[in-house]
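What follows is one chain in structure tokens, specifically the form predicted on its own.
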Amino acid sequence: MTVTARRAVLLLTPIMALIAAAFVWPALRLGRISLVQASASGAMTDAVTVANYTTFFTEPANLELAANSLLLSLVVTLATLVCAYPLAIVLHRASSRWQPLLFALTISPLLVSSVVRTYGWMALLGDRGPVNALLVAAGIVPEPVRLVNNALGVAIGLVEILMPYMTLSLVAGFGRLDVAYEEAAASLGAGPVQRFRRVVLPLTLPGVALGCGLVFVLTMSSFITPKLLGGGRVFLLATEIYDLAIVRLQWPTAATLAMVVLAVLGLTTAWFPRLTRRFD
């Protein structure tokens, strides 16, 4: 082993040890628990079985949970992208004088706990909240619309909470975007729509892939916002894992669902960087 390789190993040893202790070992323990057979009383035994996975993939209720989680993650990711893309363009094109202030405003919601922001959305979207009051006063709806305790409220809350992550990811992937390219396209007769479709969008696709991957992963693993804004009526994999592990004490089943979520997140994390490199 060369001196350079030896130094690299020494430098990487602390972080690799931390990853092994904080992530790899707990994941292995979780996988071991998912293979444990529970007794009739719910207590874990020493028997090893794959029945928990067989049950998950054969029960329609579990498949519906997975489908709901994937659908919500896709909807939230798309909505967050639509909301954050214009903001990312403004941040990327802002002058050096205004960029620090704009970036500070963008990340300022991250300084507030997601629990606090979720309770804020519960107050805003409630039947007597300002959103419904504005809709009724404007004559858009004759009576308050139910915006909480359903999937719509969960999606609205997650979009707002995850927008800073999407925005920063988009800006980080906008390195190839240059105003000179748009000016060249305009000089050749391209209109605003053509410039966006043929120049801006292709150059920003790496940032789009990066932001979508991050937001999708965070939505799939989110628990607090679906639990509070869903009011116990929105059933997702994350909320079901909590109920199984904490309320019903069915640890093997909860570990099985957690391993399924971990597998989905792992596949997403592995696929999106490859997609990003394809766009580069």
Given for the second form:
Amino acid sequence: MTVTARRAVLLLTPIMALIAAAFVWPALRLGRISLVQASASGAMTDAVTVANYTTFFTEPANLELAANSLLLSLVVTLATLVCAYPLAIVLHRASSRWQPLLFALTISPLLVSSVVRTYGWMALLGDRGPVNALLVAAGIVPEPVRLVNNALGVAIGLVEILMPYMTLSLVAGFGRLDVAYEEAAASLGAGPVQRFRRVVLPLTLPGVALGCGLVFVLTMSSFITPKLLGGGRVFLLATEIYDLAIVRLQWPTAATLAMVVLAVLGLTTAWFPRLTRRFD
Amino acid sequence: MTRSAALTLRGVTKHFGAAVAVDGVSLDVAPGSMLGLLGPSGCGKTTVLRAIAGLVPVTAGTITVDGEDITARPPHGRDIGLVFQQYALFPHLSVAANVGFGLEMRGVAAAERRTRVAEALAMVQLSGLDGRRPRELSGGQQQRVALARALVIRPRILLLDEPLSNLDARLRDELRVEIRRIQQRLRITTVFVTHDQAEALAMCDVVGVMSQGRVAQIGPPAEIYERPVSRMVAEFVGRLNTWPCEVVAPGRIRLDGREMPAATDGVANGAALATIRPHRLLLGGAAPAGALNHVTGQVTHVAYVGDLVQYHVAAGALQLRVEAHAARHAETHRVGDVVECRWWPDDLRVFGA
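What I would like now is the form predicted together with its partner chain, since the data block earlier showed the form predicted on its own; can you produce it?
Then the entire complex follows, led off by the chain already shown.
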């Protein structure tokens, strides 16, 4: 082993040990539990079986859960991207004098727990909340619209909660974006729309992939916000796992669902970087 | 091939907040000619260029091309080619796609685009590199691609922003000749911004020296170099000896206690500065008999720089910097030699102190 390689191993050891103890080991345990056969009473036996998986994939309700989760994650990811992209452009272009302040403002929502923010959204979006009051007063809708206790409420809450992550990821991936490229494109006759489509967007794709990958993963694994803003009427893999494990105590089934989510997230994180490499 | 257009600036002014970057610049660039904007950094030359390109809106003044006012037009509606100091080649596009970008924006059909991109790359001697990415090219090659990209759209005006400042000296000389050759062949009206006086003098038909947002002097290179209107211009376009003197009468000064003729050009009697270029000081036998002014001094320093020999000569209170060509049979001097130093009176130019 060369000195550099030895040094790299040494530097990586603490985090590798932590990941092994706090993530890999529990994940393996979880995998083992997903292969446990539960007795009729619900007690776990020592028998090994793949029945939990075959049940999951043959039960239409479970597949609907998976479809709900994927759809919500995709919608939330896209909505977060649309909301965070202009903000990230402003942050990227801000002068070095304003940038620290703007960054602090961007991440300041993270100072408040997402549970507290979710309760905030429940108050804001309720039938008698200020958002509905405003919509009715402005004459946009004749009577209050349902904004909580459904998928829309969950999506609104998640988009706001995840925006700081998306914004920071976008800015981190905007390294190649230089105003000179836009000026060059303008001098060559490209109008604002063409400049965005042909120059800005391709150069920001690394950030887009990074942010979308992160937000997708975070949405898939979020359960407090869907649970509270969904009012028990939005069913997702993550909320179901929580229910199975904590309320109904069906650990093998919960572990099976968890392994399925882990597989989806693993595939997502592997696929997103590949997406950007194609444009490089 | 290119329609040569006339570029005119009238009273162009640009304020950045309270700071005045460009202060009432008026210029005329004749069709097909090349104007060099020369000046120290921060003199406003790049802002003038960016204003012509439409990248900075002007505070006041007008910019016209062939009599047509383009001051209010957005950059993408100006039909002006621009080469950036850092090239600004699109990193995600191939060389061919970079050069073809402007044609694509103009809706030129793919087949014609290919032909014109190939022509443009041949013009800058880069045929065969179409498929490369900018990062796979050397600095000089990137510069050529940037030039091809700006010229392929057949712009009415070409703007060059310090295009050679990121290249090594040898490549710079080579590209200097090449850019000038292409500019003359296309007869394209060009504005060239540089802080390198040799570049401006060598390449341009007309040179404008800028200082603090204004044009200090504009004229043919020889006029700028030989008859600078101010000490700032004189110092900026070449090396200079500067001595305090006193104007005693039109055409006569007192220098280090001795009266002698000099080019005073309307400088009032009293304290002033006498200036002369180091190569206009002639040592010993190099001076013809008619060269009137002379001082005697002692060589204090000799630097041999290949084509030139630079001497420092102390003559009374005067410190002289002298440059002589290192010709094969030229007389050379050593430290400690006592030498006679002569010059033509009209080479000694006097400016107000």
